[in-house]
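Listed next as structure tokens is one chain, alone, in the form predicted alone.
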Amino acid sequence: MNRRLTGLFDTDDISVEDQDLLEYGQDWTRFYKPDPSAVVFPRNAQQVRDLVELARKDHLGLVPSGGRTGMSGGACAIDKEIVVSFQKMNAIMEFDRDDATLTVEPGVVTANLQQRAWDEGLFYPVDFGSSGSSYIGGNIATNAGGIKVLRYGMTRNWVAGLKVVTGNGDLLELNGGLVKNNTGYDLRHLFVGSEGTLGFIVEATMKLTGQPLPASVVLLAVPNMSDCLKILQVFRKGLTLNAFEFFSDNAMEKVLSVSEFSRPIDTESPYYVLLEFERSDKTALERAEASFAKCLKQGLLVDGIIASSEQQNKQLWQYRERITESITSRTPYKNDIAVRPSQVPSFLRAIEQVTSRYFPEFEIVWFGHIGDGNLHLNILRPEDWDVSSFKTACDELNHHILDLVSTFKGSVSAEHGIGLLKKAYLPYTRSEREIDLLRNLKQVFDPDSIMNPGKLI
């Protein structure tokens, strides 16, 4: 195989070193042993097309690799596939001020795209804790959400155009950055969230917007998780909210254990809400204080803090953004579930009953984007359990949670994707007929099943 690959790539762009196979053959998921045959680093779309042609001829699986920050095994190569790392396709190709777009290669780090937009006096609003390491190609392939979906929506909302190489080897240019294009099926959106199973993104044109006004962050101590939506309604009535997050007290403890931070609020509470509001006028802070007082009077919260500087804004965000990092060593079994925001209180009551009944021996860390109905339920591996036994136990118990998700007509994957980890759970959200149609679509674009094989469907 190496001889065939050297016909397509320079030797510096191919690796079979054990350390590279391990590093590039997995994402943040730790339930699968990586076992790729090689890692390649294409530098342009033509090399990707040539690789697809080789893979079709020799029946080789291709697994796309970006920043490898995924949490569902979507970038894991476990069956001698070739890992296709887009690390070297990292150019910001064009800024168009009139269109307010940036055209980039898939290996551009999300934070670099954000910074370039800011330098141009504009704003790319999709943001999350891994923005400093995730790639825009992976964001698009998983339709990444993050911490400001409440105001700005998912990645899908910001994709103006794509170039993709399909499993047929075709190079498709989709939508071309057009604002209006009512000419039939919009294939661009078919590739957003497809997890590399139909083709690989080789170029993207991303929409930008005006820079936001200054904002302030509020951290609230909340006794009951089911009251979070009531708090959201109070603050939303008088303020423009950029984000509305929540996390459990043990999530706070985990962050404190891996940092030099101290508790930001003296009063301990089972749950915390972190919200960010735009200071749209001189009275915004007064309205925030009034909303705080109203929630306090109604018993929805017991304490809180409103940031008084940009530095304190950043500090308070750290308590939320560093949760994932703080629990990684415990190999968390993650549920990234979603219901309609209006269903959140009743869903939370139901799911708390399930977790206390079926998961009493496991520590559970809660956090999520409760403002858009997205909850992250993280079951932590006991330190004296091996990973395999832990995953088996969680797999057996998890159907109780997913039965609830199905009852509420929710999603088993709000933003992390399906990958390998949640493939068996897809029927809890999608009907049998829908899944058949998804398979038919894959057959159209990837007839030889070489594009990220085994993932999603």
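Numbering follows the first chain given and starts at 1. If you superpose the two forms and keep the largest set of C-alpha atoms that fall within 1.5 Å, you have the rigid core. Everything quoted here is computed from the prediction, not taken from an experiment. Compared with the form predicted together with another copy of the chain:
In the core-superposed comparison between the two forms, the C-alpha atom of residue 390 has shifted by at least 2 angstroms. Superposed on the core, the two forms barely differ at residue 127: its CA moves less than 2 Å between the two forms.
Shown in the overlay between the two forms, fitted on the rigid core, is a CA shift at residue 262 of 2 Å or greater.
Go ahead and give the structure of the form predicted together with another copy of the chain, now that the form predicted alone is out.
Shown next is a single chain and nothing more.
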């Protein structure tokens, strides 16, 4: 097989080194043993097409690989597949000021795209922790979300055009940057979030927007979870919100325990809301203060603080951002789930009830993007439990949690995709018939099942 690959790629662009197979054969998921047969680094779309032709003939699986920051095993090669790394297709090809778009190769690091947009006086708003290493191709293939979804939406909203190579070997040009185009099924949207199972992205045209105005951060102490949504309504009325996050009091305590931070608010409270609003004009701060006063008067919150400087903005964000780090030693069971925002309070209660019924000794740390209905559930291992018993218990608990997601008509993967990790979860929120249809759709674009085989469906 390697001989045939060398017909398509320069020697520099193929590797079978153990180190490379290990490194390129997996993403951030650490449950799967990487076992690809080779890694290739195409330089252009034609090479990708030629590779697909070869793969069809020889029944080889192809696994796309970007910045390898995925959390669901969507970019793991565990069964002798060929890893197709887009590392060498990393050119920013065209900036169009009139259209406010950047056309890029899939291997462009998200942060580089963001930087280039900024240098042009514009803004690419989809942002998350792994922006410094994730690739835009992977962002699109997984429809990445992140910390500003409330304001700007997911990656899907920013894809103006795509070039893809399908499992049929076709090179398709989808939508080509048009704002308005109603000429049949929008295949662009089918490819966004398809995790490389229909085809590989070889070029993308991304929309940009204006640079954001300065923002201020507000931290609020909230006694009742269900009031968070009411607070959202009040603040949303007069202000543009960039983020609306929540976390539980024990999350706050965990952060305090690993940092030298003091409590930002004296009054203790079961929940905290962290929001960021744009200072769109001189009166925005006054409007924020009025919203604060209104919530206080209605008993929705008991205390709070509005940052008065960029430095204090950053400081307040730290209480939210350092939660993950603060609980790592407790080997948390994590889940990335979503329900409709209106369902968050009762969904959260239901999960707490089911957890305490089966495992009263388990502690739950909550945080998440409540404005999007996206919750990060973290269940901590009791200090006196070993990791393996904890994992077994969590696997048991998991079924009950997924049952609840199903009852609440939520999502088993809000922003991390399905990959290998969550394939078994799919039937909790998509019907058997719908999953059949997904399989049939894949068949249309990838009849030989060579594109990221075994992932998603």
